[in-house]
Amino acid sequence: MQKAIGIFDSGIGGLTVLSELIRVLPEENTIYLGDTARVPYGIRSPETVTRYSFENTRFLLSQEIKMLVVACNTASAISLDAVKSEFPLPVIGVLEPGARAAAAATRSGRIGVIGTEATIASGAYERAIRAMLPRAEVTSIACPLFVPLAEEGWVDNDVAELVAGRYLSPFRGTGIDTLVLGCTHYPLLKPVISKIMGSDITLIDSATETAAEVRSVLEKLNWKKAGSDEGVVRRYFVTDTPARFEKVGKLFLGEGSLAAEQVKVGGA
């Protein structure tokens, strides 16, 4: 076999990132572990997930892969420096592409962003995108329960519509016009979203950005995967049991199965 993209991310929501690298390069073979047994990474210290995130490269490396995507943005914005020096293959983080992206897209300077608590209360990406837009005004809210919703399927019902008009308005009036969904969840979300936000306001997808950033790497590379005709392989690794990884996995690939295997990665 070929070498494959490994992705790893702390649970279930890596799967959009994984799904865009499934389009955009459909032809590569891909290997996921998913954290399940520790997940949220995001109440950690950041010496645990550093320490959580290099226990999950090791495992994809022992698979034979060829680079890293980090799917998840409490590991993108807490330990993808550390890990890109201490593994000898090219690393891609979520963050970053979102980012780019975003301050690529915005007309006025004014850009929202929405997470998870953890990665909010970081301010990762607000530091990121001033660094590649000095301008650029960043606004930040939380909203927690877009994950749930997601792996609930609730993403195009009353409830959905309900959580996102409380979480978003506050950027009623802030002048936005660049909206970065800055967790691997919420593109589930994106047609309530963007109803609730209008059409007018350009939302950033990091798993869209960072499957086309992959793709360019491994075009620089030379990477890509050569024709075969072995077929493609994908496999998929939790670290807890995959019962509900394997039923709510098929809401972010709408694939008719997805079977996992479990296995133990450092402590878990």
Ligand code: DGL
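What about the form predicted together with this ligand, after the form predicted alone?
Next up is only this chain, free of partner chains and other molecules.
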């Protein structure tokens, strides 16, 4: 099917998911919406996050997409079920693939989760992990400052290390052997997180797991795009002015043009 895969995030961070999707499915057309006028979602109420998710989905549907990827962990944790029951297309979030990978990776059954305040408060990762591995003991910690650090590109300096050391210290003594990076921005801080946690802790990057899930759903439905990656269409929409998205986005997506168009989505 030639229609694009639609992806939304609260802003720039979902580009880590898009980047993995492009690696795994280079021939697929993609339409990315970053709700940059209303970021961050991680500090908002469930009602507001759900409303934003609906408005973003309606916009992407107006662009004729075949599948929706909710690339934001906060939106996935809070509104995925509501989006799935409201809209008639396959919807994939980032939470279940990450939880499944964590349940498969752990040997001790002790799993750590880090994410935004809203994601951690929702308890969604814990529920998803325990549904797959009932004996799991899950310790969850919100790390809100990781988001601005990643956006600033401060991912491997002394400040990042200090902040990571402070946030992650409660994991000491819990015996976790697996840590879920439950936020779009955290994969950028992988080296620092790994340095603090130690190389024997498995870090689960939901972006990688989500891309694999998208491929498997497209294959099952027989909806993969025919042909090669030549002439592939990549479109970017943002709800704030595009300049910052185009500049900072390169950190998340690597090279390539991120020319974005500003759109009005719901009340944004």
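Residue numbers count along the first chain shown, from 1. Note that the structure is a prediction, hence the values are computed from the model and not measured. Whichever C-alpha set is largest while still superposing within 1.5 Å between the two forms counts as the rigid core.
A.B. asks: Answer yes if the Cα of G42 shifts by 2 angstroms or more between these two forms on a rigid-core superposition, and no otherwise.
C.D. replies: Yes; G42 is a residue whose C-alpha shifts (by 2 Å or more) between these two forms when the cores are overlaid.
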